[in-house]
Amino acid sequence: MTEIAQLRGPALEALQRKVEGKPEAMLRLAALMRKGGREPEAHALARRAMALAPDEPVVRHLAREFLSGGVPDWHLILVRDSVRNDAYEAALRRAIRPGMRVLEIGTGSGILAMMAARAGAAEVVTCEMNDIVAETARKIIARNGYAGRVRVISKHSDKIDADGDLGGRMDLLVSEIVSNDLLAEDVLPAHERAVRDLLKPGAPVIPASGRIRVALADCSDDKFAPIGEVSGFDLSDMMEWRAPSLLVKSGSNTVALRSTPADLFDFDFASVAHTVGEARHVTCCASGGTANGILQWIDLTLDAATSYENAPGSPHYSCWAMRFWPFVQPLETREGDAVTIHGAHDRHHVRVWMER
């Protein structure tokens, strides 16, 4: 088939006419259109295809394939973290007063928006840039009886206008746009802009702040082990392909800390000030033994009374993974040694290392 990214105007319209009325072909074209960066049109075409044959097994399979392909799987992981859910709800219940209007950035399943409504918010406006996610969230919100107080806007928060979209500045901001390394979902620019342009002065923000924590660690997971001789062949050059950091699931028993933890970076999510990228280092106290890398995790302060940390050894499941930065060669430490861990961020990504 012609490269879909090159199809424009009449050519694409002709192809759509050719598949119209054929659900399987429509869904396959929709998938190609998405790859070509034509998400809104692809979504509309897929919806028409699903409506034509809702009970056809192949069409159902292709439809699920299309919908899941447009939604990151972490949406399904987040809602299973009951500790996270309870922490957010506790903070919302403390912050919300009768008549409050709440803004949420990143609707996802709609769970935080519904929590805000359940806590007594008069109105909740939540924005979601993914059309598929926004559409499903509207169904979930309506199914749970909150359609009258929770409104989903299909926009990126940067495109929201306080008067035109919200009907005036809001009384509280809640979001859950933090990643495994805290920053990769652009929590800093999103919060800075929302606090400056969309909230009333002094409005509370949940979470209020976040930290990136680090410590020396030893990880026994095989994926961190060096590759050397395999079946009599030297494959050590493959190590060039290994990413500088890898994820470690919360609650993993393969990680043992080899130093005291330290806060590498600390961010105020309620500030309008532009947070600049920076490099810094922290000193930790070694506990002795072999360390083969640096473990990095996050710590959120929801409000003055509630925090959430996906710390190593935590007894609860966390939707966020820890990040492990393996050394090229293991480091032998002695108890009480001072070790220096370096880090840098550019507002969007974090990098961690140790100078040897």
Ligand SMILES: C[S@@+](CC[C@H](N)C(=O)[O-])C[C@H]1O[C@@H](n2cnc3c(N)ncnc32)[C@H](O)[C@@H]1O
Second form
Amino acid sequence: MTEIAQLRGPALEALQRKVEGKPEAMLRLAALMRKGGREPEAHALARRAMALAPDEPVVRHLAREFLSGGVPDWHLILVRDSVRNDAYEAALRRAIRPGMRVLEIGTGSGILAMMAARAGAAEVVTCEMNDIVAETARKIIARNGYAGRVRVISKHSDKIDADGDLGGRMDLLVSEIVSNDLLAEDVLPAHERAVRDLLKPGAPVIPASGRIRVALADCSDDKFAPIGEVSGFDLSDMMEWRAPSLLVKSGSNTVALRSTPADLFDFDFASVAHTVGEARHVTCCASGGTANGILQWIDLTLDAATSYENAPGSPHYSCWAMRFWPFVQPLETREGDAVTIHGAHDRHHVRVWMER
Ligand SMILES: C[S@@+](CC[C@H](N)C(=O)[O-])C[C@H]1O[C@@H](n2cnc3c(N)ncnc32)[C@H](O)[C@@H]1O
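Please show me the structure of the same protein in the form predicted together with the named molecule, now that we have looked at it in the form predicted on its own.
Let us now look at the entire complex, which starts with that chain.
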């Protein structure tokens, strides 16, 4: 199997000829080609297979496996976050003036690009690095009647050329390439490059900025509980396998804050020069009781009038999860104690800890 995934050149072409016309075999080969890093050809082969027998149950399953395997499942979650969607739309409506040309980084379903067009943009160019996603977005945009004003480019934003791809620098940048910890989808390098090379000087950027917030917390979720004796055996060494941080669903009632929150990092998304990395610490005021870790979440400023925070206890559903950094030993806090939380980032990831 692995050898097939490594196939290249004439050997691969011969295999493709052999499976051509047999949709199941074509889809199995497409999956192997993806494993071997040949995504565009794999995708084309899978599409041909689906067209041959769209209603055949095994082909349908293999096709779903192939398509879903190439698209992160959070796409289906984030478009259901109506508070997020409304915050973006409000900011776009305030910023867009007739005749404006808008650039989006990260099309996804096409929802923000269509919102920009609905808000009156003369032209929206949106780029998407995932070919499967870009292809579906084009269908969605056409289905909703925006194909004339919204153009999807199947490229990473770093590969976009202002003259060749855009026909000149754009009037506004919108993006939602924000991960649970704000940085992991590379929002900082992608924005820096787009603001520097693809936008007119001073063009508005939505979201304008983002913060990483932290507080002491007590999380009662089972997955944070220490493992000790189980069925009469000491399994405590399993704790080595626990990741340093775990995700907590926003809206979870298993988490209670044990201090005031504080902004650990604050990023201006219109800046062309973020630091290569930085370490900071903040002081919070303990509220009393046991804390078994540090909770981290995000706060986006879309524009001067609209912000979005997936804070604990927030009444609305959020597509972004919070991150919890469990302590090795719980901390007993007294109300009013000053506690210092440390953090560092390297532009891509964030780490948070407490020194005791
Ligand atoms: C979190 S989704 C957001 C999708 C959509 N804009 C929305 O708000 O629902 C981000 C999308 O951007 C794409 N993406 C992330 N960084 C990108 C980049 N620098 N250039 C092009 N596409 C990017 C991802 O593949 C993904 O489809």
